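To begin, one chain is listed below as C-alpha cells, in the form predicted on its own.
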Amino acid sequence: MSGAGEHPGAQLAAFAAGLRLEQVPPAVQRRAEDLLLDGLGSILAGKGARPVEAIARFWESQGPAGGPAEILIHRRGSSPLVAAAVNAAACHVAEQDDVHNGSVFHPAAVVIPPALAMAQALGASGAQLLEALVAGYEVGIRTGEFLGRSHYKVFHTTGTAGTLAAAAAVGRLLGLDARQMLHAFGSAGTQSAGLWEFLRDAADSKQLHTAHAASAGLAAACLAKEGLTGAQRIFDGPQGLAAGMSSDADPARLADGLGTRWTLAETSFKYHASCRHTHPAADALQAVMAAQGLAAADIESVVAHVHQGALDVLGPVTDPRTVHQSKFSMGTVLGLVAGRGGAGLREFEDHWQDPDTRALRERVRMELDPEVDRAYPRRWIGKVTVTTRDGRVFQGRVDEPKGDPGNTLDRAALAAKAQSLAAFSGAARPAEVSRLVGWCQSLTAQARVGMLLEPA
C-alpha cells in the first residue's frame, strides 16, 4: 500500500492493487454477491433491446466469432473486450441496475461486465472475481464522489467514472502493482466520456456510455500490464478530470476511509424500472395512495418535491417518445405507479402511452425542495403533494426509497427480481436463473469462472 503522504489518486491505485479478499468484511462480500446477481439479471433483461442489439452487432463484427469471454444475451463466446462492451450495454437499458446514492453512479453496468469477461478469459477463481468486483466498486464510487454535483449536471457519471472502475476491476485480476494501476487509471481517465444531451432527443447513447466505459477501462488495464504509461495526476492535475469536468471536485474523497469505509455496501438496488431520480417520489406517492385509499381517478395533480439533480436530468424530458425516454419522465413514472400499481418493465412496455398514463403525466410537476436538495446526494428523500379531485391535499414522504441499504431487498426478493428480468427478455430459463442465483451466492467456493449459460 502507498503511504499517506502520496496524493489521493496514488493512494486509491495502491488500494486497488493491494486489495485482498480477506480484508473485506464477510457482510460486504455477501453484498457483492447480491450485487453480482442483480447485475447479471439486468444484463439478461437487455436482450432484444434495439440499441443493445445494434451495439452488439457492431462489437461482435469487430471480434472473434468465439472465445473465452461470454456474451450473455447471445450465449456465445468472444474476446474479453467484445464481451465486456456488449454485456455493459445490455446491463444499463432496463433501468434496473444498481446505484450508489452519494456518487450518483451505477457500478454494476461498468464493473461486472469487464470483470466477468477477464475472469473467464484468465480462468480466475470465484474469489478472485469477487475481489475484482470490490476493487471496481470502491474505485468507481469514490471517483464519482470526487467529481461532485457539478460534474453530474452535464456528464453521465457512469460513463466517466466507469472507465476508472472498469480499469480497477480488470487491473486487480491482472495483478497490476500500484504503479501499473496508477498508469491504468491515467489511461482510463483520459478516455472518460458521457454527456446527458442524449436525453433531449430520445437518443441511444446511454448504452454506448457503459459499453465504452467497460471496454476502455479493460483496455487501459491490459495496456498498463504491457507497459503503457498514463497520467500520474489524472484526477487532480492541472489538465486532469477535475479541471475539465467539475467545479466542485474534492480529491480527499478518493481516499476517504480506504479499507474501513466500504462504499460497495452503501449501494442500492433499484426497485422501479426507471431513472433513480424518480424513485423517491414514486415511493412517496404509493405511500399516500395506500394510506388514504386513493385510486388514480381520485388524483387531480401531484407535485414531486425534488433535488436539483432530478431537475437537471428529468427536466428536459417533457414529451417522451420511446419507452426508454419515458423512464426519465417523472410524470410517466408517477402515472404508472398510480394507474398500474407499479413502474416495472412490463408496466412501461405495455402502458407508458396509455391515455390515463399520459393524462396524469400532464398533471405532474417537479419543484426544487431545499430540504431534499441539501440532503442530496447522500440521501434521496421522497416528498410529494397530492391534490384530489374533490379538493383534499395530502403530503407524502419517504426517507429511504425501496432498495436503499436501510430499506433493502433481501435475497429472496433479489432472486425473484432476477427471474423477472430474465423472463422479460426471454434470455434465460427459470432453471438457469436458479443456477445463477446459487452460483453467485457461493462465489468464493467456485474454483474457476467459466461460462454461465448453455451455448446457443
The other form holds:
Protein chains: 2
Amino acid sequence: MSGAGEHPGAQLAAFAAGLRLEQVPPAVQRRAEDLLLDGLGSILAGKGARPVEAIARFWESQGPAGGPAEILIHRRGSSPLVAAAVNAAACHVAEQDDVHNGSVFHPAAVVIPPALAMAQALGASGAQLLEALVAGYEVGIRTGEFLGRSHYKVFHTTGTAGTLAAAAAVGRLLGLDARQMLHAFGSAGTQSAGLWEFLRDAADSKQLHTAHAASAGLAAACLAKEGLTGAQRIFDGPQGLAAGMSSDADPARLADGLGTRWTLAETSFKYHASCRHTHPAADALQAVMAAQGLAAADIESVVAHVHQGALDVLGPVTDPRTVHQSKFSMGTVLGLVAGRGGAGLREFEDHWQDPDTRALRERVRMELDPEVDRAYPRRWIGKVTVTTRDGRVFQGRVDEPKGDPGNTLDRAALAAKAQSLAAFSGAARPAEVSRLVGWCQSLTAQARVGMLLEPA
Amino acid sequence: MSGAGEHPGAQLAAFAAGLRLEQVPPAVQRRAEDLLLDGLGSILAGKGARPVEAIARFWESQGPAGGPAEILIHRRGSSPLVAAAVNAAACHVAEQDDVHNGSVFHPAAVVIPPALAMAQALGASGAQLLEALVAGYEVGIRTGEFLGRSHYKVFHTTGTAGTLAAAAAVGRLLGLDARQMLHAFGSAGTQSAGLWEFLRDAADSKQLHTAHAASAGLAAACLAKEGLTGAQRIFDGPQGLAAGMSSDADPARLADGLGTRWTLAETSFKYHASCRHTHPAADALQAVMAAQGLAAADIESVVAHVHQGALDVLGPVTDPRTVHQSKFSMGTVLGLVAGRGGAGLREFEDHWQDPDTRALRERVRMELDPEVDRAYPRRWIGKVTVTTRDGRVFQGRVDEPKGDPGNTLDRAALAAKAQSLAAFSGAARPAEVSRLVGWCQSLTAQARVGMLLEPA
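Since we've got the form predicted on its own here, give me the form predicted together with another copy of the chain too.
Below: every chain and molecule of the assembly, starting with the one above.
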C-alpha cells in the first residue's frame, strides 16, 4: 500500500490507515498516554474562558441535546462534531497544551478532541484510541513540517495542518482504508484555514482555529467513510496546499521516517503558560537569575535573542490588552518569571497587569539571533543578555527548554500539572483528575472508551 | 459608522450591518427575489446527487433530529448550521446557480442557505430575509473582487469569499452592529478555505466548499453575537487574507460604491448547466451555427478563444470521468451544444458520454485570447473559430453571454428554469414550485419566513 513508488501524501495516508498498536514502540505508547493526560488537563483548564464558552454556546445550540461524545467542560454528551469543536476550543486557551518544535504545531488541541469524541461514539477500545492519537500526531506534525516556515509567517499551522491531523485520527478509528484516508486528507486539506492576523487585536480566533480544525477534520474523515472523494494531491498538487499557502513546502517531509521516526515522541510538554516562542528565553532568564542570585529588582534590562518566528508572532504584541494576549508578550512572560518566579496559569491570571510586571515588560526587547534562527525550528535555543542596575552584564543560555524531549516532565510532574490545570478552572475535582491519570496510564487495557467525568 | 476615515473592511461591515430595505432600489429588490428563486431551484436540483447526499448524511447525523431550519432536499427541519451546510452543498452541484462575473463568485450557494436557515430559525420577515440576501451578495462579491485573479488561480473564490458572504447575511438577520459585524468578518475570514486541486481528480470538494463556507460563515456571525472577537483587518492586515492568499488584492474594491453600486444586480443567471467559464464560447458556437445553418456533423473543429482563468480551471479536464467533471470540459459542453442543441441538466445527464459528444469533444481546443483576457473578469466575451468539414472557417462572437444582466432571463424563463431544476431531481412537484415562484416574487410582503415545502 505505501510503496516507495507512491507520492508522499499517499504514503502518509497508507501509513495512517494501516497503523497498528504493535508497530508503536512501548516508549512511544507511554508518551502518547502522557500527552493524552496533558491534553485532557488543558481541555479542563479552558472551562469558563470567555471565548471557549462562546464557542460552546454556539455549537451546543446547533447539535443534539444528548449524545455519546462528551463535552468535558460541561459534563454532557452531544454528537462527535459538537464535542470535538468545543473540546478543541477549550484545549488551546490556557496556552498549556503540547507543541512539536520542528513543525511549530500544537497536536493535542486538534487530535485529542476529535479522536476522543469519535472513540466514545464508536465505543472504541483504549488501544484503538491510542492508535488514532498516534496517527493524528504523525500526520499533523509531518503536515506542519511540510508547510514550512513561510506558511507559519501568515498561517496558524495548528489550524491549517490541524484539519489533516484530525482527519487522520478520526479516519483511523473509522477504519478507513488507504484510499479512503487519502480522500479524507483531500477533504481536510481543502478546508485548511487559520490566519495570524487576530494576534494584532488580541482577538479570540485561536480557539476558533482549533475548533474549526477539529470539526472540519472530523467531518472530512466521516465524509470519506460516506463515499465523498477528495483531491489526491492536496499537499503538493499545482492547486493544492503548497501552491496556495507556502513558498518553501517540502513534500519529502510528509513521508519522512514513517514507521521508524515517531514525531509524537518529539513533542514537548509546555511548562510555562505562554506562547512557546517565549519559553527558551524564559528558561534562559531563570537560569541566569539562579546562577547569579539576581532578584527582579536587580534587573535593568533584558535582551531576548530569538528566531524570526518569535518576532513574527510576538512582535505585534507590544501592549497586551488581555491576559491571553499577555501570553504572547515576551516582556510580560519575562516579567513574571523574574518577579513571580514563574509564568504559570495562576501567575498570569493574578499578576499580568501588576505594576512591577509591566515595568519589567518595558525593559525587555527582542533581537534576531543568527545562531538561534539557524537552529530553529529543529532546536529552540534560549539566549538572553541581562544588564543589572549596577551595570553588570550576564549571558544566559539553555539549549533545550523545559518540557522538551531531552528535558521532559516526568509522570509525577505531569500529574501535578493536570491537577493544577483542572483546579485553575474548577472543571474537575482532584479525585477525578487522579482517576483520569490512572485511566490514561492504562489506556491500552481499556476495553471501551466511555464518558470520563460524572454527568453534570 | 461607515465614515470615509475607516478602513475599507470596516466600511463594508458598517454597510452590511446598517443595510435597510428602503435603501435598496426596487429593481434590485426584484432581482434579489429572482436570484432567491433561482437559488432555491438549484438547491432542489441537488437532491439525490451522490456528494450532496453524503454531506447530508454526515451533517444530519451530527445535528438535532428536528428544528426550525429546513433541509429542502429532505423536507425536514434541523438546526440552522446543519440546514445551511446541506442546502449549500445541494445548491452548487447542478452547475446552474448564479455567478457574478467580476468576482468569479457564485453568491447564491453560500448566501441563500445560511440566510434562509437563520430567517426560519428567527421567524424573520421576508423583508428581513431580503435585506440579508442583499448584504450577503454585496459583501461576498466585493470580497471576491478584492481577492483578485491571483487568488482564483489556486483558490475556489466561492469557498473562500463565501465565508464572508454567509457571515454578512446571517449577521444582518441577527442584527449585529457594525462593530460585531467586523468581528464576524474576522472570524469568517480566518476560516476561509477551498483549493481547486480537486478538479484534477473530479473529486467532490466543490460541494464541500459551499457547505463549509455556509456553515463557517453562519458560525462566525452567531459567534460574534455571542461575543467572540475577530481580527479587525482580516482583509488587508499584514497576516490577513490578502497576505496569505493573494498577490494582487485591492482593498479599495471592498468599499467600492457601497450603497450606490448594487453588485447583486450585476449577477448573472446561468443558462447552460456547466462551469461558467464555458458559457461565452457555448453561446458563440450557438450563434455561429444558427447564423450559418450548421449541424454538428458539419463541424471539423472548434477553437474557443478564452481568458486565462478558463485555461486554469478547464485546462486540467481533458478526459472527464463523471458527469459533474464533464461540466468543466469545454469539449463536452461544445459537443452538447452542437449535437443536442443545448447543455442543460438533461443533456448532460443523458448524453455527456455519447460517442458523438466525445467525438466533437476531441476536436475542441482552447486558446488564450488577449482581447478576451483583458476584458475578463468585468466582461466575459465569447469567441470561437469553427472550421467545417468542407473547409470553411467561421468566427463566432458574443459580447454578453445569455443570463448576464444585459442579456438576462425574464421571470417566465426563470420560473421555467426552476421547474426544470426541481423536475430533474424530483425534489418538488410542479405545483409546489409554482408556489415557490409566487412566494419569492412577493417576498417583502411575507410576515414570517416559515418552511417552504410540506414535510416528508
